[in-house]
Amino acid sequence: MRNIGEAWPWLSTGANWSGESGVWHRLAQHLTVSGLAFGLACLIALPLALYLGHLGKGGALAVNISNVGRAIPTFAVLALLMLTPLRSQGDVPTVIALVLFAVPPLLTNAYTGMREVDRSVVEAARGMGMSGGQLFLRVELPLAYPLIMTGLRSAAVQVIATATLAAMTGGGGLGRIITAGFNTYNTPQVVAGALLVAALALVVEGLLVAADRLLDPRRKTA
């Protein structure tokens, strides 16, 4: 507790927030980092696993495949990329980390909960004679909603967490403020730059939970 009151005069001090090095522009790159990493990530991920789940096939390899990416760690991932030539492509190692890192959750969670749809609720639809199409949207997608939204707020803030080891190896974000505490043997600027991403993560999670609660199909039939 000591610590973190330490770390309210550096916060508090408005030079630390303006320029290169100021707080507002390295929380600029970590949403950029972050922001782009995610996205491409559920690029990868939501329509693999939803249309695996839709049809019930492949799925279960795909996941296996994807739940051993989680045993890696990102530091070590971004450790090697940073040994090829890539790492004179500025946040693109960073990036690739990050897709890396995000694809498991999203993927598991996203086939699991089209799987789990009730079959017979699946059969009864298209006994009604609803398409394909029209059983994913209408039935499938809503009913596995909950578990999707589960694995995109899981990768969201995992992404956020994770994306502070770029300044490790370089890279810009929120992570630079506190390897710039460590080199400096500044213990209130380490700790105030982890209150930063703490903070920055429950925001991004308060957020995709009121997303959540706004998009559920079962609340706009409800």
The other form holds:
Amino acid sequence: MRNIGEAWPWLSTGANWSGESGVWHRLAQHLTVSGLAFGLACLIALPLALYLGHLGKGGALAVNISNVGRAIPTFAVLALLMLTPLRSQGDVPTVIALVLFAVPPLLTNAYTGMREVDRSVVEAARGMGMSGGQLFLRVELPLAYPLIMTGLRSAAVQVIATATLAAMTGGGGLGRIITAGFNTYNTPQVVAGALLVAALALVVEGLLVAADRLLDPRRKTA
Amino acid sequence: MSSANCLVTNDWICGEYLRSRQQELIDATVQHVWITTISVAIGLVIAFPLALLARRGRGFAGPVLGLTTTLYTVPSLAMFSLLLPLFGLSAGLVITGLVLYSLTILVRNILAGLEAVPEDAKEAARGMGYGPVRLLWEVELPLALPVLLAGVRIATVSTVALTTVGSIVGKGGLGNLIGDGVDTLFKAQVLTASVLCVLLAVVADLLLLGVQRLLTPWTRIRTPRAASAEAATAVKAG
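Switch over from the form predicted alone to the form predicted together with its partner chain, please.
Time for the whole complex; same chain goes first.
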């Protein structure tokens, strides 16, 4: 393919990988921002979703919030944040936008996972005299684990993918290689940056799928 | 403070902006609507045969679902950029990218809808002498509609949001205004375009919900199956 051919000389030039706007630095920025945002989103969404799922309350909210989230363009959130005083706070606008993006699907998936645990198993456990805490830790959480992990995985990959958009409003990360290429009409650089970003997302997805397979004790029987 | 001054003081909400840039806002909204509509329409046309192919067996389902899921993983900015050498700075580039994203959701939901058709209904139709084509059009497709249309709604709402990223090539509808607004620190423009974008998604969703109600009068209440299919779908950021 011609476009991939164009990108190759750019990718194989050592100078493009080093320095402030080099690939390694942008990759480090990208992973730092994504990791921070994903961690914060998990801290916010998971306890809430698991608690609501355990109680069986707030279902409409937990399920509908991801529909609302889908309608809000992250690009618009980033743009709005960049016009507030947070603009001068480095990566803070990007992290906030990514947290807002990641919380709804995390919440919905974890809640759905909790609610799809077989009710008769929950009833049986309760009949055996388990307390709420025991029920949560020994029955609901282990049974909901696969769905919760699937939700975490897709959210992690989408956070990394979405962190690319930060470049469109002047933030850091690998997206900057693409936007810098657009600004200088350097198509090989645009394509090279796009390949790097796409490769990062696909590699992370692959690693997480592999980790999931290795860590899930019940996958063999499924 | 007079209303014209809000442009000078760069307020978030500015009536004068709405008045003086009315045409610009309408043009951007129109571009946004047609890019979204064409993308979802083409997506449906391509997704349908793909779903039928995937249904023929595991040998087809694996590659079809694998490919569409992989496409979904590619970040939007990267997707549009990779298409740049093929399309140049054109709306075709944005539409192609959006079509590829919509396939993930549409193929999955069409497949889920078709697979949810009760075997009894199909048996009865076959017993009445329906061939495979008539079975598909007159029995399976109508029964698959609720789940299928749920997919169309999700695909449309996320496509409205994703279209904004098209501003990287100047074809992002309201996204163009957001992009320009950030560059020039124009608060009213960014806020207005963002709000319009969300409104557009909500209106599109409600319209499709109306279509769904009209086409499937037998499902006044959303089935748990459709609801959970919806809940399990991932999001893509725009």
